[in-house]
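Take a look at this single chain in structure tokens; it is the form predicted alone.
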Amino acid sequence: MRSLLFIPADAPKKLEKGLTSGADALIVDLEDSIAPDRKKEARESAASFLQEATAKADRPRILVRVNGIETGLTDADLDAVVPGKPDAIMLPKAVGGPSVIHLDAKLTAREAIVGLPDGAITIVALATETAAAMFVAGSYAGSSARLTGLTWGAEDLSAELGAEANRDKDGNFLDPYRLARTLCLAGAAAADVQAIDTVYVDFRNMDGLRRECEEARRDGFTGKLAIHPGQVPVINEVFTPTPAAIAKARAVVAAFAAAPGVGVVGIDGVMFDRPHFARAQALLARAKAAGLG
């Protein structure tokens, strides 16, 4: 998933438009974008949308961001949306692997009730969105076979820290949030799941968005959250491997295939080792997922 677009669950027209936004995934949001007195209506709207949207053959992946486990609202959220067969649940304010294990158990019970295969619904966790989560970012590895991605959030973290800002005057993240970003990236690598960068809130600033996407891709993230449909084309473009990158990756894979058992190969005077081989394979997998063969 290159682009994951947040849409409030109580906005049916926006949800319907989201299906044709070009986003790889829609995140039907039951958490931060929903006022406390609108939770029930939002669940009903999400359930109705899922029943229709998940039956479509040509559609983006559909995730539902439920309310965090500590709120006491997660069970009601899952009861409403699991019958609609979402592709994944996004778990906010996760505190390491134990939070994922807890959600896994809740999903297992509900899948059995509605007749879904065990593990049909995967999990994407907001891994470093709270202060406590920062200390356990390495505990996601092995927590659940359902876990497919980790992302992070600067807005809730800055509120919890009592910060005046999370970015500097040039729009760059300040040190506490760069640490959260790094821990998310490392946690995803340790768990062997996708690392997804956080939202860029200045949604009219496409140059800033592009710069942040390129920095995220450079560092190892393979997708980014979006808060506006207008951000989707830029995110998709940046996180889609270029023809030149694909050609280089194919050359590396072919060189290792031609010399099985070696640890290093040379291509045009440049040496490539096994980490380069693994990186090339991962890039080609992303290219295939993007429909580039």
Ligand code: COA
The other form holds:
Amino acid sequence: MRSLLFIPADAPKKLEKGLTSGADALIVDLEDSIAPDRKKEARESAASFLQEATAKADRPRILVRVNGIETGLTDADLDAVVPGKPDAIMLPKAVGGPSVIHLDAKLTAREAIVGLPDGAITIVALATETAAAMFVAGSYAGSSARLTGLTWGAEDLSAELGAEANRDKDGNFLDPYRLARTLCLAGAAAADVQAIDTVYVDFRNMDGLRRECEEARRDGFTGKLAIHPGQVPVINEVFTPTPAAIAKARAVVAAFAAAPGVGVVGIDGVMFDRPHFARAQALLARAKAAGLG
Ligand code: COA
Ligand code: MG
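Can I have the other form now, the form predicted together with the ligand, not the form predicted alone?
Now the complete complex, all chains and molecules, led by this one.
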């Protein structure tokens, strides 16, 4: 998933628009974009959208962001949305692997009730939204086979830290958030799941968005959260492997295929070893997912 577009669950017009936005995934939000006294309406709206949208043949993946386990609202959220068969649940304010295990158990029971196969609904966790979560970013590894991605957020973390800002005057994340970003990236790599970069809230600033996408891709993220449909084309473009990158990856895979049992090869005077081979294979898989070869 290159682009994952957040949509408040109580906004049917935006939900409808999301379907044709070009986003690889929609995140129907029951959490922070919904006022506390609107949670019930939001659940109902999410449920009816899921019933209609998940039946469509050609559609983006559909995630639902539930309220965090600490709120006591998660069970009612899941009761409302699991019958609509979302592809995944996004878990905010996760505090390491135990939070994912907790959600896994809640999903297992509900999948059985609605007749879905065990494990059908996957999990993407917001890995570093709380201070405590920063210290256990390595514990997502091995928590659940449902876990397919980790992402991170700067807004809740800065509120919890008591910070006045999370970006400097040039728009660059400050140290605590750069650490959260890195812990998310390392936590995702350790868990062998997708690392997804956080939202870029200045949604009319396409140059800033592009720069942040390019920095994320450079560092190992393979997708980014969006909050506005206008951000989707930029995110998709930056996270789609370029023809040059695909050609290079094919050359690496071909060189290893031509030398079975060998751990290291040379191409055009540059050394490639097993990690390069794994990276090339991952890039080709992403190219394929984007419809390129
Ligand atoms: N998903 C789908 N459609 C969206 C959208 C979204 N996230 N954000 C805006 N749109 C639609 C608008 O409804 C509008 O549609 P229209 O042209 O048919 O009227 C169009 O895109 C242009 O919207 P625009 O006027 O530029 O923005 P806005 O002022 O209506 O909305 C936000 C700004 C931030 C409120 C809105 O983008 C939004 O709700 N984003 C998601 C917020 C969220 O979920 N946050 C939680 C995670 S941090
Ligand atoms: Mg939040």
